[in-house]
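One chain follows as structure tokens, the form predicted on its own.
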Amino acid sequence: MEHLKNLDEIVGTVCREMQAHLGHGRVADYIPALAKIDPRHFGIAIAIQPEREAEEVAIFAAGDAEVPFSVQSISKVFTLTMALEKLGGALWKRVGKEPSGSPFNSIVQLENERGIPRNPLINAGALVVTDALLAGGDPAQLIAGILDFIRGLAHDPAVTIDPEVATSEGDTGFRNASLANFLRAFGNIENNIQDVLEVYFHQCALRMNCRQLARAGLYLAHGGVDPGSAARVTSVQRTRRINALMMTCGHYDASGDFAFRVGLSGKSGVGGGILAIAPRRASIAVWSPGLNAWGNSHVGVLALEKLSSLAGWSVF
């Protein structure tokens, strides 16, 4: 078909062009295991919406597509869905829809806010999430049922958690810890903290390449349906509103800049990775590893500024 066609094309143009800014941007190099990543990757992997449902997934990649990396707070955007169908509306209870302003792991905001997150994409919003999850029940089942899901949207076991990456995490996560420390003190923690850092800091450490989370993500682009089984994985207003978080909040206090130039909702990671969402068209992932000053991927979000403008998938 001449638009699959198309983006094989604008994949290709996209890596190529790319070249020229490699190794721009620093490392997410306060996380031991992911300081000596090379700045110097990138990847790009799109998973088209079948026309109907009997087809199967497209996807379109280049560069290093199949190389994995560690997904971080991308999976917050997994979680949040599982949490969703947990607890439906309830969720919004413990934690807000806001765009935060502020950085990733703020601790003056939660403060001034009485231990409500601004967002689930934040790491306060995340460890709500988390403890919401987790429910009194065993980290390490809530750990194997996280990684089970998110196997099952990549149709893909080779989907797996680094163990080394989950121990730095934890080696040095105590600006995390001091959060689910203050969220606690608010009420807002209701699980054993230990317990909720360790789900926390192994869903952060999920191992994944671009064609994996691509396909991972095609249930946002498709109103909440898995076209690869035609399983619900949630609903259609749930979804609309996972993206609309993404879209005002999946980029922290550059979330506004994302939306500006690129024009998709999307979550990034301090790994490099970015999942980005086309509604009722695609699902995108790029990764590269050097970071901007707002710990996003600096590659990956020029990567998604071009492809947009070659595709024309902006949603505005």
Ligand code: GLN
Given for the second form:
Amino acid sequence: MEHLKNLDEIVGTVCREMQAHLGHGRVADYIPALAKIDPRHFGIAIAIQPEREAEEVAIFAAGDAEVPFSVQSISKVFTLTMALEKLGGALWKRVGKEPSGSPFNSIVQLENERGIPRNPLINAGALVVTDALLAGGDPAQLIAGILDFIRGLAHDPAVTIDPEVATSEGDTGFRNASLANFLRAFGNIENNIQDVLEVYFHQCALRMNCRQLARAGLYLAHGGVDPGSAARVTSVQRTRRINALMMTCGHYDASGDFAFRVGLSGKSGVGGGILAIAPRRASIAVWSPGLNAWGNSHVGVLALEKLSSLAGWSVF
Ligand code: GLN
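Structure of the form predicted together with this ligand (previous: the form predicted on its own):
Expanding to the full complex; the earlier chain stays at the top.
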């Protein structure tokens, strides 16, 4: 149990050390509902897989770990998991596996690459994933299905979708609408564009706190099995591949910097959250709304850098 005591100390240390950095970075004001969030929040939670089967998942948390926030692009990891389960490898005909080296909402590569987004974690790729999940179905039903999937992974029915954030993004989401139209022109969006955008904006508006998010990501640290229920969420091979994509693409054009500084796979969102995975050890969620120039949480990355060094966690 020595290492558990240690993790309690580590989250406390990280939280204390981050206080001096709070307030740096800018909240994502291009989504008006996110512009009013106080950038001085900081929360951290670590969910660790039990050592023995009968043991419960333990969660170590500090700071604002209980305050819900908008997970935004972190949702792309969960919809990717759902789409791989639904379509298998056929998904890779429609979306690539390469880092883009471009901002999350970039449109330029799409023309040269004839409507095949570089990877599923940039907006264009995530829109294709959402389209693949929709497959002629009802958008409201798919939104409910995504919410259900994440509530199950988080073991918490309190996870919700914030309708104000979804509407706010819908009102101002001209760039995502452009991406969807451009993809459609290449035949890589098959459903009605409004329907795809509606689902996408709702998945981004998922509202979770650090505890719930860390718990929901634990299958990615545990070979695709949710240790709480022993249910297989996805295969070992897909789990490795999702982690590989998070490592190479999860922070957009700052993915190399994140790998260099943190050494774990991770996915950021413009709400200021980051989900990071230490394979066979832990799923970690941090949240601080001030963003750096690449749209990733400024303090979130610093916190994960500190945590990986204190805990000695790195995939390398
Ligand atoms: N909903 C946001 C958008 O599409 C998600 C972007 C992000 O979190 N990086 O612009």
